[in-house]
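The data below hold one chain only, encoded as structure tokens and taken in the form predicted alone.
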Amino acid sequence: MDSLTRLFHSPPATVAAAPPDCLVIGSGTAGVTAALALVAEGHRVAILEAGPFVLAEHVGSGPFAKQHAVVPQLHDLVRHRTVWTDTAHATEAAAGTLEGNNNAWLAVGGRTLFWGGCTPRFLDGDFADWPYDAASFRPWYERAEALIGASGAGVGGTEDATAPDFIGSSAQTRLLARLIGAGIQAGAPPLGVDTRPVRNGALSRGFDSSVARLLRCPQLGRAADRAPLTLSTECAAIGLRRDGSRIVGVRVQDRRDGSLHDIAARHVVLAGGAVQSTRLCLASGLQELDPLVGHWVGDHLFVQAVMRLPEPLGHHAAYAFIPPRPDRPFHVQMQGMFGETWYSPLDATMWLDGEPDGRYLLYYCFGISRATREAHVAVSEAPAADPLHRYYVVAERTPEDLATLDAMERFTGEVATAIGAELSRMQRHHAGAALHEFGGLRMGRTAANSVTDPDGRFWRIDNLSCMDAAIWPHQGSANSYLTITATALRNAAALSAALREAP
């Protein structure tokens, strides 16, 4: 990928030359959506990402898509560990002597280089505690299946519409027997996977990633060529400079060699993530601002099992989504066939590549957790190499959470019964361990009780913005990626019109 880098990567003191309208910092499915979308309305956008370039596109719609020994070592090229804890444990989180107990990715897309595929909408009830409600969330919904290439029905309401589902298989057919015939609502899965025909100079293009769609946006190019798009690869922003209530520049470490740049931009778009988001947020001392910064983070709840079939279903291949309701705030994702096996978040394409003779299906049930206040972000006193990385996150499971577990594992116990599986094994999972993190940079509609407006602009600050899951008030059961692209979407577009409309 050396090469590669060397097509695309911006330095920063070429960035910082000549400032961009907006410096967007961070290059995952939030971020480089948003750039896309700032770009196809004229305006000029530098990204940031502080990892490199180790692939160009999600692995599994690559040749390393079966590569079951190469895959895990793709990720710890990028990978680092990091801390969840609950307060007993604070105190010992900030010294830096706790273990890491989570994963997190430093690359160029981001996660959406390995992310699992699913992309369910939220439920309009979920949108409850949101400064805008369903119904106004919609179209952004709907244009964002259509961007990633959702596969399925009425995906984006045109003549791609008719996307068949990525899987289909006998043995699915069977599972899904089995389950609606127990009374349990289930069907195929909503998959951020492109199954629309290749036709009229179209291919599909496998697995959404944001690496993918950048790539092949024509306005990318470098920034010594003055293209409307840069990429700066390997160039962590590390703290955001202030002059009361604009940002004068972004501090910006190029991690091959250390050196630091400055670099202004009309506008500062926050992309990296919920925890990350958050954290160069506290590193720049922006809870002086508003003390909500860095509060009111959460993650889904996490119940995960291995189920045992009597005799195989006769095909490699099966996926059950079963959505959630009102009464049932979690939903469940069944994959297979295998032989026995366990997931691992290091290898997101295994349900790829499943076996005819398999008897075993994964199984994840993810569930609403609440945020409250207390549970924040938080940087580390440690000292560390790289400063990315010197933070912690501390959360504690509620009475509501521990009640939504019980039921996730009982239900867990239903679904085994009606697809006449033996449960093998189950565990629930401690907080953040479902990588769907959000929170810290809350929105909402005063400035009083959120640190952003419902366009994800800070309320304090004149030219910082978020688009990412840092500002949700809380989730629904869905996993995030759909969700933040399509908040991506809409909060572009508000942000475009402000800087039009702006001297």
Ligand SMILES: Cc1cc2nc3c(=O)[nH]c(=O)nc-3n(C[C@H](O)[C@H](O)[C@H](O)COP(=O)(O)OP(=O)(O)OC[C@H]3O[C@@H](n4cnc5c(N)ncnc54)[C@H](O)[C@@H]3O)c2cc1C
The other form holds:
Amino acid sequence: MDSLTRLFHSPPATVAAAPPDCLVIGSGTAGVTAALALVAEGHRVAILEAGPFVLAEHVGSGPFAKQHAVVPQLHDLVRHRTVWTDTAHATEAAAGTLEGNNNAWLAVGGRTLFWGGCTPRFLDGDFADWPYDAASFRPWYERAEALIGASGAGVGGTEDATAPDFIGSSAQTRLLARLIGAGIQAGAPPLGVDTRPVRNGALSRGFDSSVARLLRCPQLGRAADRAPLTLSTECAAIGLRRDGSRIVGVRVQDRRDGSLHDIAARHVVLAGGAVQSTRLCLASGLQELDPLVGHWVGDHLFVQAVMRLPEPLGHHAAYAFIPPRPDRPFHVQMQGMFGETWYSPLDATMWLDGEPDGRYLLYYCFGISRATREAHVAVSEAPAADPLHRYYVVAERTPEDLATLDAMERFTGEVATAIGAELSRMQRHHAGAALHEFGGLRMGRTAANSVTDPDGRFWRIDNLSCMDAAIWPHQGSANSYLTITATALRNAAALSAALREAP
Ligand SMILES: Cc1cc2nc3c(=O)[nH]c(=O)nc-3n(C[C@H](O)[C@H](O)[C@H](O)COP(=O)(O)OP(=O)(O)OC[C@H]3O[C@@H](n4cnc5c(N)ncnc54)[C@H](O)[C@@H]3O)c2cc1C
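Okay, that was the form predicted alone. Show me the form predicted in complex with the ligand next.
Everything in the complex follows now, all chains and molecules, and the chain you saw is the first one.
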């Protein structure tokens, strides 16, 4: 164990010896947001994280930000390949004979170590299938934006002159002017990057990351010292032991030595990311209690492109955001300026390091895909060395999805024309590649049509909740980070109140 981890790691046996009020599974934004909110309300919380500690903050906020050769190697310390496929290939996926086509990460901080920083909100209409409306959710968006230090257009604190747009270069102004001049509404993106001035003892926090939020928390300590908040690193929850309608223990594997432990808690919180939270429920047999477990999963439609301008825009940094509209269920992020290149999820902050003479813009378009009941997470039959890798996702593009993808590609051409650029390359990605997955433990108003209630609590299990996107019935075109964080804040507040009320 490295020396830094030793400062705050609690071995699972020590956690088991003094069961916490809440055991949170996962230390990404869902888990840490919920854990910190519960601790602030006086509950004792233990976090289990399957991955190791590799970074104390987001990769873009620290010294590696511009080390473009090192960043993918950092990913490789904590990344594994996964399979998203269609029904035609589901048998091969179950047998474990399909090559991995997607990425997943297990680390303290989860994907918050590497995410790209874009934090739009859903449109009001995106909540149509949710068990609550946009108006009641708005205060949670505001709290989440304040929590992550968000800046830029549409953020609750935009009027706050201390949080200006992260990018405000001449190239940005020129790019936006071309788009707006061609009738395409565009602005600076909302970003989870703290842009408040560095003065009077306050330092910018850079990109939000749950690992930094966790390490900043004064209550984080060791279970042996009865700290209110503990973290067990490289400890995976591999099963939920149930007695009737209660989870009586979480089976935990210490990945350092393979030892197994049972940890009891008054309440268990799933926050492993939508797919892993669902996978754990399936591996624990919860589908026998509720056949909807594992179903209604989805991911954004994702079209990626590169555009070449006839001339540089005069500065290395430009970032334009084209918002979705009710008649255009997708949004666009455009980043420049580069020499010819192609975005890689293993270097999501490459946009911090553009080239003043670059003529190329990276282009990402995320669109709404409707989840279907048939789309599901499944545990594969093939044995895998790591139980957390034993799954695959089956998700087809529906005819409606294909029509939206066509519209996204047409719009990409229109945007290129609008800015006077040539479309050098365009690609339509498969489901899963957007890394904005949701569903599997769908929430709803009644137990008949959903796994969890509007607060993410399981209808059929008294002491089990989910805080991540597994509970979402649907998503807007907006990237998921902000809405996951806001949902976790909301659900943690509801859980805290319920724990106080219950005997
Ligand atoms: C390269 C990249 C760029 C991105 N860019 C953006 C962006 O610009 N904007 C945006 O909104 N989103 C972006 N995303 C997506 C965003 O990062 C995720 O949607 C979000 O961080 C997910 O948070 P989470 O807490 O639900 O899950 P995760 O971040 O996946 O965290 C879950 C944690 O739980 C742990 N875990 C899982 N199962 C278990 C278990 N059984 N036991 C113990 N621990 C477990 C995992 O190890 C992991 O650390 C990006 C993602 C990536 C990878």
